[in-house]
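This document opens with one chain alone, in structure tokens, the form predicted on its own.
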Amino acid sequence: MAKCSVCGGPAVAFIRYQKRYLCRDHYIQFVEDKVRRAIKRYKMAGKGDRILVALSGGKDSTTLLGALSAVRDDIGFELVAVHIDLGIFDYSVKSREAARRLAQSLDVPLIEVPLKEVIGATIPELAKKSRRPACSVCGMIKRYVTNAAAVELEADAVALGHNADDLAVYNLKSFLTQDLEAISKLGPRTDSVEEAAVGRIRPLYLVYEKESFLYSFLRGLPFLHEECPFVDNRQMEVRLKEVVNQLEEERPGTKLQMVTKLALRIKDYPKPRGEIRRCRVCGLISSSEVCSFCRTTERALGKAMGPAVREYIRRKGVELGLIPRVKNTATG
């Protein structure tokens, strides 16, 4: 049996582009000190501020939250999961039930939205009623509410579960179609818009797939294993990612060469065109006069559902105790 490189313990995992063993606990903290890099080298998150993660259920999203409660103190942030309950069958309910236990399993507050009750539909509902395909409905909802969370609860960064490998596969995308204004959003971090968008952080820039998903078992983090049954397995991704994992194959280290050196030259990239405008709506950003969230609501169920996002969120936060925010500096 290999030995880990670092104690002489059992090893758990090889790190090829490190050439090196380790051992469950060595390897978990290999992944936390990722995580803990990522956020200090591209200042994603500091002292006192108030960290929102997006919490789907997955693998990802559950070694984002668990990777992201063992530095907090260290870096003194506090943490606020967000879990939305998209309706799609019984994919949601299992979702629902792995993003609540391991909320409470790392004491992070959850504050779970659910859309049947919210706005009325579910995805595959707004999907049928607006005559758009499910995922790009469902990415669009995604999108609002958790921004609408994170600027009802005061957040100063949403904390998003992409890894490598899903920005490596989508910066190549993005450069072989010429899309260059959306690599400019694929950094470790995107800005504020006041009072209408709050910032988006990748604390997983650094972290392989593979190593997202044996970090959450190694832990035994409570997470959904299935895939979402829209899911499209045509799509340009799939095909784009099996020649990425084929390079990093070959060139062991290639996925952390692309994102890192994509970091570097970020400022390179156009930005996005067009004016940031707010919603007449619901207030939030807005690439015209009405954000797509209130004017798809507004075509498909008879009402712009903005606000009604926006209260339910804000009615939950002040149950929670989160609202008004009372800013800690403590490093805890």
The other form holds:
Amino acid sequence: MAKCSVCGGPAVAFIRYQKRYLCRDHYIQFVEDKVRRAIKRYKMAGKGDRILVALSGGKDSTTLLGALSAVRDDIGFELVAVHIDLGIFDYSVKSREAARRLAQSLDVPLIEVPLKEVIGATIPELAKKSRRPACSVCGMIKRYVTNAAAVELEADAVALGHNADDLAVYNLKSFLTQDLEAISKLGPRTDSVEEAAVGRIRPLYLVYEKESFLYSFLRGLPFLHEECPFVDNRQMEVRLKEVVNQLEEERPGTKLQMVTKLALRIKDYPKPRGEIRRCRVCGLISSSEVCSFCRTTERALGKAMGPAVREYIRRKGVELGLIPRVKNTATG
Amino acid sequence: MGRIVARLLPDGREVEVEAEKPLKVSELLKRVGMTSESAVVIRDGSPLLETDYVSPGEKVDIVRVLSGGG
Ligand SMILES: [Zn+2]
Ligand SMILES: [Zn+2]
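For comparison with the form predicted on its own, produce the structure of the form predicted in complex with its partner chain.
The next block holds the full complex; its first chain is the one shown before.
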């Protein structure tokens, strides 16, 4: 039986690119160390910051919140989570339950945004009414609501659950189509735009997908391990993930190299052109006069719902005592 | 002829893998078309190493470590 390279206890995993065996406890520490290192190396968060975690209930955001809550006292940041109930049938009901249980067990305040209640429609309804693919509507809605929550809560950053595998694959996909502007957004962090958009950080930047799964699994954190019913397994991403994993099998450490080298060169990629504007209706970041959230909801539901979303989150934030934000400067 | 019963998660489908003798985890994964980067084999609630063995007659879960699709 293989033994942990650190303590000699029974090993639960082998880290191929480090040629090390790890026991349960040291595996958990190994992932948390990666998250701590990424936060410091890429200057994602510091003392007194408020970090908003987009919590879907899946394994990556669960590992994200679990690991962030383990390192929050060392670094001294504050955590708040937001969960969007997308209304995708049973899948969303189970996701919400997992998110609630997790936030409660880690003692992190959770803001839930039930789409049906807040804007009057679920993702499937919105997709149907706007005649767009569910995944593209869903991605846009999640980005909007998460950013709106971060602005209302005066968060310093939004933490996303993208792991190293995800980023390696997005990078490769964008490279294949030479969408260099898209690559410029795949770094460990993006900047904020005063009062309109909060910067995003990716604390799982150095964590492999499998490591993300094992972390939540070994800690026994509640998460939903199911695919969204709308997922399309013919997507190029799925195929590229297999390719990248094949490379990783042959040359352990390939994925880690891909993301660390990308982080070093991220500034050399061109940023998307076009000026940054504010939506005339809701005031948040937009590339045109009206943001895509307000435009889509206006068309599909007869009313631009941006202001309603902001108002809902503000009310919940006040109820939870998160607004107005009190900065802890006592130990500054 | 012995068999290893593997439940494929998250789908929940069960497959039987013919085996004369204990199979290495890496070999078992190969037989069901997966790799150790994309899946974890779990027996009695504990993840197995690539070099561990699964014997005919045993039941395991093979969990694909997918993204939720978000
Ligand atoms: Zn150990
Ligand atoms: Zn708007």
